[in-house]
Amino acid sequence: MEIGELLLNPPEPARPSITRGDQTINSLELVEAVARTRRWLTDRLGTLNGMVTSLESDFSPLSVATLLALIAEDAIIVPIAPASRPSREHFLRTAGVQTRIVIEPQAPISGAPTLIPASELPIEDHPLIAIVQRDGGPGLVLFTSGTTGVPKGAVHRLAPLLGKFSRRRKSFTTIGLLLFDHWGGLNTLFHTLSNGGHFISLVDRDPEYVASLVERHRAQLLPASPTFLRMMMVQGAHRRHDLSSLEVVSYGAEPMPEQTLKLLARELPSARLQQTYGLIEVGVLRSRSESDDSLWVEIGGEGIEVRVRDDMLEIRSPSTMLGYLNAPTPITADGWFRTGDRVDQRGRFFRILGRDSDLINVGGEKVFPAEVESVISEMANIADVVVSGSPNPLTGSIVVATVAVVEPENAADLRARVRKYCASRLERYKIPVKVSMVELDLLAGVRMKKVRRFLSTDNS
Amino acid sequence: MGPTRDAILRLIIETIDEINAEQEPDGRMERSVDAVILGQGSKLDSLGLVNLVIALEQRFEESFEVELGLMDEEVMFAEPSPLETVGSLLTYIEDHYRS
């Protein structure tokens, strides 16, 4: 597809476009790099139209140029960020990736990606991938946690997701805190580039470092998670750096406690606090918070319809995914996506109450107990395990494993052993923070309590 | 009468060892009363902090059958925070036992 609009066509005069560490490239250099990378890729891979490629990197000048080159060449892109490495094989296999494209985030813009042919070629493409290929235009596969414990691959045609960026909005110097393989991160990138803004990519996500970058670049927009913002307040990083340049702090991905919001409004008086609502399945909707310290938010946007059914939010949008690669579709026959988010409604405004399932939201990252339970069940000396969420003032929730062992074992040793085993198989946020030991006959009770809690919220 | 200051410190250091064992070398905390837990120079991110505090609470429950209640909005956002350094945490826990 034409990507001119994504790069504020024409991108003159040259202005800073992407910064990572000491490397900054301007808008003209980015356009050149995209053209060079398109030639480089097609020289080696032939036509990219409809080819399923991974893009394994983090935000950097070269990875962004490559992403734009793949979009321009109508490839079907599977972004994989460093934090998703434990699930990489699953992502590659589920999406049927034909060529892996790997870019070290610190690689210079003059560098080139590494191409790795996927070890197993899929015999035939998944029907949803085939739809994207048939329709032409670029595609995107993003992964989200699944109830059964296996991450689900959401297949998108990219053009409808990118449509909203054709309208010019204010140009911001923006901190790229959200992740490379989540729509929140990509949305931030496209929003910034298409308006001629300056995207600041992060080497790590420590609040102290992020606050120092806001100060150094006089950043105006900080899209963040409530957990990050709480951590910044707890550490006091916002008091050690001048954050007065911030015009908008946006938050989403997990419920924001009212107390944290009030604290933020007090500590960052010059910034507008804006709630966003986005899902991997539908993209980020346009939203407007009722006020800085209000959790009520208006959501929608051009061509987007919202409704509430059984207290749950449902969305119909041209940018809804085609479906999941490896799970039943949550989309009704007439095109409504059932978000699973319970909401209160007051006129045009909604208040997001969170998921009505046993999903655990750890700092905006979603964890389904079944996935963690199946990993712990593989371990020696484990008779049974129940994984649940427990409220936490910093990360919203934490993952708790309640375990029955076969032979008696020291509690601290068991905790260390469970955490170590999980660390080798799961993303960091999925590892149980708390591991408790109970007798096997009591574990049934723990499991029942979970079910009862679910039923009681269901009937409330 | 609660455990001695030394016993509390030992338990904190054991917990730091437990958390350090899961970290990359450059993410490891110092094993001293001056080690920063929260704030400038901290080696811990939000998940690291939660892990440290909860492991500490679990060890206290296992060793002394006492609930510390550190994972609390009031404690986390207090100024100055008891979680500033290992030293301030040690003092906070001692006071906690006395009251």
Given for the second form:
Amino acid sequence: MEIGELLLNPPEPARPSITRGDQTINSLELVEAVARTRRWLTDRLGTLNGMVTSLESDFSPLSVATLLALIAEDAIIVPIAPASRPSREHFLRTAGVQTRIVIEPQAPISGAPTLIPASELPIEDHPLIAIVQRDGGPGLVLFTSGTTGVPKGAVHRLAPLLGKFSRRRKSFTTIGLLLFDHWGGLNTLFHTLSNGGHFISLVDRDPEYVASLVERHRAQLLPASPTFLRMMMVQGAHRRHDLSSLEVVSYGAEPMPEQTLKLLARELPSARLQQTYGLIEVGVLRSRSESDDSLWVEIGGEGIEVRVRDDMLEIRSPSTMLGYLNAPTPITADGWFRTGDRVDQRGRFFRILGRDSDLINVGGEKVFPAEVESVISEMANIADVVVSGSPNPLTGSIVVATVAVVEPENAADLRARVRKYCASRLERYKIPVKVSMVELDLLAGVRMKKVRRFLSTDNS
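What about the form predicted on its own, after the form predicted together with the partner chain?
Coming up is the bare chain, nothing alongside it.
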């Protein structure tokens, strides 16, 4: 693939392109690093066309240069982020990785990757990989989080995913908060580079640190999850740092609580709040929020079709994956991808209610965790809340709320307060039967597992 399709061409040497910590390279240095890395890889591996290659790193100047080099050489890339290391062996075996490329994120742009040859790995062939190899061009394998089962490997021809970046759009200085091995993070990177923007890679994803980077670099675009944005608001990081440079705050990966959206609109008045919709299996679609404080979103884009069947969103797109390496396909015979997301529809706009696999069945009644979470988050002294189901011999499941508070509070008083407030806003079967209180840091860990699941359909 011609790498100029992913970079602003011709490059502007004076403009920063990627920053991580104290290391910043401009666009011309990135182009030179891509060429140098291509030569280094082909000298050692020969042709990379169709070679299944893992790229184990986080966003950094050298890892991005290596990613672009692999794309230019038409390799089939399996990105693996540091957070995915516990599943690394499963990823390698399932994808049939032939060569591992390992890069320490702090490595300088002048450095070289570490290669681990195929002889150390058990290889499993797969017909979907063979399709990409036969058709030529780069490929991509992305894995779901596996929080509801074994992680599934989605196989893509990469060119259809990259096609939308050929159209030039506004250039932003962008915070790279999303993950290296999910399409949300890669989409952010390619959008930034293809428009001549400045991509800020993170050495930490703590809200305080991220807010400090927004202030330091006068960042204009912050893609994030609702959980991260709420934590930033609760911790007050947005007040300790100047975030007035933010023009767009985009959010996705999980349902946005209405109260959190209203809080963001009030606390970040100069930023446009933009809901996004994307999945590992289809990529990130063009989207337009009805308004800054609305959860209704229009989804589509050139060549994209959307429809609702049995209250479930389905998508037909040129960028839909070929299928899973290790699970049945959720794609219909005529090309519609069943997302697993339940939605309401109002004309061209949709409201994402939640993942079908997350529904809590209470005596035959369906409960969306996001709805209950949104109500509880309206309450005073609530820092965050995660709602889930727990087995029950009489009703099948009961609703359970795990809550973190801003200021210390008696647990019994909190339980009574939550149940009373929910009773005023929700049907009886939606009221949490159990309410437990944990520290915010512990709840954030639970929440991040849900966020990773929402980055893919993961309905195993």
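Take the two forms, superpose them, and find the largest set of C-alpha atoms that agree within 1.5 Å; that set is the rigid core. Owing to the predicted nature of the structure, the values given are computational and were not obtained by experimental measurement. Residue numbers count along the first chain shown, from 1.
Core-aligned C-alpha movement of residue 65 between these two forms, 2 Å or more: It does not, since the residue 65 C-alpha is displaced less than 2 Å between these two forms after the core fit.
Core-superposed C-alpha of residue 378 shifting 2 Å or more between these two forms: Yes, residue 378 moves 2 Å or more.
Threshold 2 Å Cα movement between these two forms for residue 367, core superposed: The answer is yes, as the C-alpha of residue 367 shifts between these two forms by 2 Å or more after core alignment.
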